[in-house]
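We begin with a single chain expressed as structure tokens, specifically the form predicted in complex with its partner chain.
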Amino acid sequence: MSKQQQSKKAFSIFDHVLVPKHEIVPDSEVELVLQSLNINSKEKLPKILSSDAAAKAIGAKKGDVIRIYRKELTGEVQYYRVVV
């Protein structure tokens, strides 16, 4: 493989196996996720920074939710973040 072809070849931060698999929760959403979670405000959930290297890979904008679907030893959780 020549030097050009090398710089071309595309990272999805997401192969990667520490990082689990994030996604936005639709608008509609986010209040069910609130009530399943008995807290009134998005936030108090934690915070993931709009500059961190995977909200920005699914496109999460300010004030977003994030689903993040967490593979524990103790077995799969979703954890919630808001987007700050």
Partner chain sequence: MPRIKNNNSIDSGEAVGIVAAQSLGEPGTQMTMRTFHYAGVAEQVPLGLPRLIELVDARREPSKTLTDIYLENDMEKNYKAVEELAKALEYISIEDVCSIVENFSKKELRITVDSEFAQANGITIRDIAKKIRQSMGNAGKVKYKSNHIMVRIDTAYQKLRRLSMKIKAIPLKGIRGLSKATVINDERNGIYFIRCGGSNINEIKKIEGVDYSRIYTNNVREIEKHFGIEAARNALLKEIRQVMDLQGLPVDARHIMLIADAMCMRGAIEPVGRHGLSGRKSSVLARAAFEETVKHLVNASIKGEEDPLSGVTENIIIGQTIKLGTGKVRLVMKEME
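Alternative state: the form predicted alone, after the form predicted in complex with its partner chain:
Just this one chain is shown here; partners and other molecules are left out.
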């Protein structure tokens, strides 16, 4: 493996200051998230493409719900997306 290939593998998009933390919501928590947002179907969540760099990096598949932690002036805020 070349040095360039090694450096590409070692790079994580989450190391960049502008990329917030992403995580897959466990199936056991999805229903609670939907209830807290007052929606009845994960298809009503905002979408994120399965080809998105962050979704790829965490291994998200179509139908997964992703939790995104963003830092706001008022503190850390959680956003949710469904992978399409």
